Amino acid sequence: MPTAYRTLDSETQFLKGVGPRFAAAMAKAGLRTVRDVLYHLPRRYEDRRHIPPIASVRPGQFVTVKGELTAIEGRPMRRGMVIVRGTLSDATGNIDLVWFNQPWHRRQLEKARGQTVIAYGMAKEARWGCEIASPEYEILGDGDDAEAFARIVPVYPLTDGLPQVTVRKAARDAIARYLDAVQDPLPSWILREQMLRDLRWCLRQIHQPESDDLRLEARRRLVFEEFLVLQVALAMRRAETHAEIGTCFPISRLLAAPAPVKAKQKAPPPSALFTEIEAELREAEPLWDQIHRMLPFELTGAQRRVIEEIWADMESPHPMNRLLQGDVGSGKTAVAACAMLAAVRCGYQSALMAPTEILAEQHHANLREIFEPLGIEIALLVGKQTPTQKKKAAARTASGAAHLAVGTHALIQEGVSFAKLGLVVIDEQHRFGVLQRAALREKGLGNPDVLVMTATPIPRTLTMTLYGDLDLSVIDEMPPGRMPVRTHAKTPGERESVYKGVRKLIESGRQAYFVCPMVSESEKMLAQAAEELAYRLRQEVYPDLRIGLLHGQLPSKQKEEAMDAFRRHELDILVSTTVIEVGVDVANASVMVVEDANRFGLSQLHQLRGRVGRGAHQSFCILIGDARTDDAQARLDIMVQTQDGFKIAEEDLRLRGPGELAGTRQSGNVEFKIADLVQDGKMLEVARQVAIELIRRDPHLAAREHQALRQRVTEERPSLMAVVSVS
């Protein structure tokens, strides 16, 4: 093909070794163009450079051997199977090459008898020495160089019907004929500052490495580029958001010196509510004073710092997009309450959306307790309400009589509107899809500020990847005096002693959770089921105690009754599935028993443990599990060793990988072609800083030297934003 027609968009069928025969298999693997092949990176490498004497080969080694093909035979076995066996010989000894049910190798090797053959594979012990099963090999003719085979060889990801040799040939041909068409998207100043190689050199070394050191150098540059494209897209997204016009909350005016507090008067009619609040901004009690009076505890230094970060965003004329991250029990709800109080004092409504009715009702009860003494009205909107209740709550939010609306996805249903919604708070935001969050934001006045909260600790590398378009606030300090939950891992054989310990705690006045991974018994999973466990505890273990059952398949009324009974201490034990994982708060519950704990992920176990330890008494978390794998045992060990949710999240990332962790976001997945968030975390941080500096210098990548990078980001941005977008 003439050079002028060699574009990276050329079809793979025109590459050597592909043709019409393998074009469909290549397409199935996502390799439709030359560009796809160049960026189809090996998953590992085989080092075939060392060729030992055959006599020195030992079983268990991956080896490259070279010798004369002295014999070849095909022997039929039972049921039509054929074993092909060839013998390689050098001056030191012999080794057999063996193929099972692949008779075509005999026909090919019969022609090579007496010639030199070089082969690679795993050596195994055989009757008369060693043999290599299903090796890769080449027949060396006169003048052929063994180095063409004995090199560092790439091993590519494949699909059914696509041979490894086909992809290797295609990659070699793409490097040989199309590399000149590759345009480096990184400007020269970034390459110099980061000491990175040119892209063409890197692609050659990735597919045809000369040494491990050069291959790793090439990989480093490709990892950086992959991270940089993502981080530039996120930085541009942040810049666009900050350029939008949003609500400007005059919070500084609320922090003035105290003025005489007015006597409480009858509430004004809804139509005049916000006008009156705005008129009294300067006369009202200073915001911090009101917060100290509102909350029954002192805020930690971390909470105060985060509140001030949020207020600064709210006072900005641009919409807030902030992620509030804090461990279980760190006080995120109190921080959100301070933000919502500021919004109401500035004359705007707030909305808090939670993923479950139980959590929404709990938020409603807790916020009503602290807000109603201040004259702030709260409406609750959840799916189980009667039409009359929903209509009444919706009317209060629409008129402005309700300053704050708390609910589930019922908040975004048709017919629910707001008089002046200025602040949107999303709790446990990873449980909502992008469209659900956007639907609530669209009910606001202009561009309302958005605060998303999560009690699921997220590793820093994953945060920069998934939420890099958000400003981040982290509550990294726990309230004083809170006792760590003592965690113990027990085997199923120790269950009896666990039950005795739980009884002692209940007799001392405490309450207990028992959590199971399923609602009812399954033939596919021999796991403890909530319904069966509740029955057994009632009938056999604790017939004298009050035991309730809670799981997601119960009607809403029964779930509410079970939770309320447990809160009022009308139940001693609550048997539940993971429906209690998020937000359920009963201070008197001091022991959590997790059945089949080996079936839970680390973050989920940490969330469950966070349901206890909320009162003044020492609390315990007992993990009963039969850890039969190293990963399962590692999860239990880390839970026993640390209470730090961020350390647990890092370990979870290491054990499970980013894709599985990110999958819970409901909006995409994190997939990199070469980068690894665990291995390359420091490089991600570097790429983020470079991206921030780049967008500061050239917000629209308009400079000539940034054109190629802008094109690359533009091409990939839709798929990137599908993963990271939260608005």
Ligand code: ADP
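Superpose the two forms; the largest set of C-alphas matching within 1.5 Å is the rigid core. Numbering follows the first chain given and starts at 1. Note that the coordinates shown come from a computational prediction; the quantities given were computed from them, not determined experimentally. Compared with the form predicted in complex with the named molecule:
After superposition on the rigid core, the Cα atom of Glu125 is displaced by 2 Å or more between these two forms. Relative to the superposed rigid core, the position of the CA of Val65 differs between these two forms by 2 Å or more. Once the rigid core is used as the reference frame, the Cα position of Pro53 differs between these two forms by 2 Å or more.
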The other form holds:
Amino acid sequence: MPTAYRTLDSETQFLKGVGPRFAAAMAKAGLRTVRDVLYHLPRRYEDRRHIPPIASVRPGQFVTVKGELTAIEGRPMRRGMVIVRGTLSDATGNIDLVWFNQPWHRRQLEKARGQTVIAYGMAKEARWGCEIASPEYEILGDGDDAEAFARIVPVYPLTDGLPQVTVRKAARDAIARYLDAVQDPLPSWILREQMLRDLRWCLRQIHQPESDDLRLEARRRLVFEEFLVLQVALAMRRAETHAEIGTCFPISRLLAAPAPVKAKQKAPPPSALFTEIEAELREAEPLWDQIHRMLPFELTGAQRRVIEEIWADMESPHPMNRLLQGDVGSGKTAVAACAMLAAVRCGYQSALMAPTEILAEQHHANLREIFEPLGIEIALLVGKQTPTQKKKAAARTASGAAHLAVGTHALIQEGVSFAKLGLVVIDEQHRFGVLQRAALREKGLGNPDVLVMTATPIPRTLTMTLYGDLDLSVIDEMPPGRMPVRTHAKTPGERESVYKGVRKLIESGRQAYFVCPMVSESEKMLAQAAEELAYRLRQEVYPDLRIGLLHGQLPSKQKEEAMDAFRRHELDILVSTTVIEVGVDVANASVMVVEDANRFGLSQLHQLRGRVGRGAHQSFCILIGDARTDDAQARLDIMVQTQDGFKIAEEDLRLRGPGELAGTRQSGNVEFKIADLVQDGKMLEVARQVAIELIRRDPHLAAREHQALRQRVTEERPSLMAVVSVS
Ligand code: ADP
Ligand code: MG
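Coords for the form predicted in complex with the named molecule, given the form predicted alone:
Full assembly next; the chain just shown is listed first.
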């Protein structure tokens, strides 16, 4: 075949060993083209250069063994169980291969009696020597031996109906005939700087490794490439945002006191003069002074730093696209308030979006307290409002009578418009998914600056993939005087003493949260669990105390009443589902009791614990749970050991893998074909730096040596963006 026809887009059925017979099975495994096959990485490798003699196999090891299949038996056991047992023999001894309740292996093996079989699995102690339960195995046909032997053999991930041999043959053929058609997307200067091998060499080593070291070197490069393509796409998007024209807030003019206002020549009537002067004074007040007057506390150094970062973005003529990361309780709301104040002073409106009505209402109440004395008007927009209420609020944002709007999704729904929207703040972002600027524009909200706030502690590696197109500000300091929350893991048997301890704290004037067991994902089931817990506490444990109930199934009005009553200290205990997980702020609440804590994820527990420890009192978090699995025990241990959200996030990533992390679940899995976010975190960082440098040098990848990379990025960008941005 002339090389010109050998494109990587050729269908797999033309590869050796596939044909029409296995084409469908290949496609089902995602292997449609030769390119797919080349990038289909082995799951593991079998080193058949050194297959140990059977007699040397010890229990507790993953081993590859080879021998003649000398015996097969299928034995029905009690209760309908079937055990299939095959015996492999070599010159040194025998080992059994065992399957429970998978009778079809018997049919397969019957055909192979007397033939050579290679098997892989965990060796376990058995009555006579060792056995391997549910091994992977391969029957060596006559033609196969020479090819498959004395090599490091790739073992590919499979789907039903696709034999290992087929994929192996296809990959060999793809390497043999198509490697020339592979174009390296990485320019040579990057390969040189990063000391990486070229792509053809790497693909060969991946599918036909000469040694483990070379194979790992090849993998390293493919990981880098995968990260780089993503990071370049993100860097390009960031550059595009930076090139757009947005709002320019003249904030530096507000920082210094302007020249004193000269008295006007023509004196207006005295009363009007007074208000005018006062208005001018207010206009003239330096921004930091005004903030000082507005907030009941001194900002931390970290808060001031990120405020300045945000202001600098707002002042630039390009739209802001910034992620503000700060652990629970680090004071993100105050930072948002300062950004919004600056916008108002520059004559623009701001919108603050929260993920739940409870949180929107809390923000509304808090912001009113600080902003109303300054004459700044705030509208509230939440889904549960009556049409009339909504209309009224929308009219105020449309006319500009309201300087700020606080709300849920309702804020960007049809019928809501703004007179002059300049800034959008999105709180507790993980509940929204990444909100695209495009979505705001589509909704007719112009091209405002966007500040996304998140407390979900996300490991840096994930931040770089999920939010790699946002600029990042981090609050890395807690407000002063916070005492660490004392965290205890208790068994269900110790519940009585927990209840006693909580009673003592309540008697000394504190309040407590009780979070009900995470019985299921269903809101209905959760609501029921919360009601049961409330019932039990009211009837049996604290009949004399004031206990409220909060869950997602309650009508909005009742939720609001419960929250308000708790805030006003008309309740001692609030029994809740995880609806209080996010953002709720009641300083006098100093105890958090989580029932069945072993069922919660780490980041959830961290969020829940973040509800306490907000006031001057020593706070406690009691995790009641029966940790039956190692993972559950590990989670509880981590919670007891540390309060550092980022440490917890790293552990969470390690224990659960990135796809499972709270909040990323709905944004699609962060799935890489080759890379592993936990293992390859450092490489991601390197790739990000290289991508930034590359886009700085050649923003549109116009140079000839960057064409191949540009093509790769363009091809993959839609799917990459789908991974990193779902709203
Ligand atoms: P989060 O970052 O979790 O959203 P909040 O903005 O709700 O945190 O702030 C948590 C609590 O800390 C609030 O009660 C807030 O008033 C208070 N707070 C914020 N900044 C400071 C500060 N610099 N000094 C003292 N208290 C602060
Ligand atoms: Mg908050």
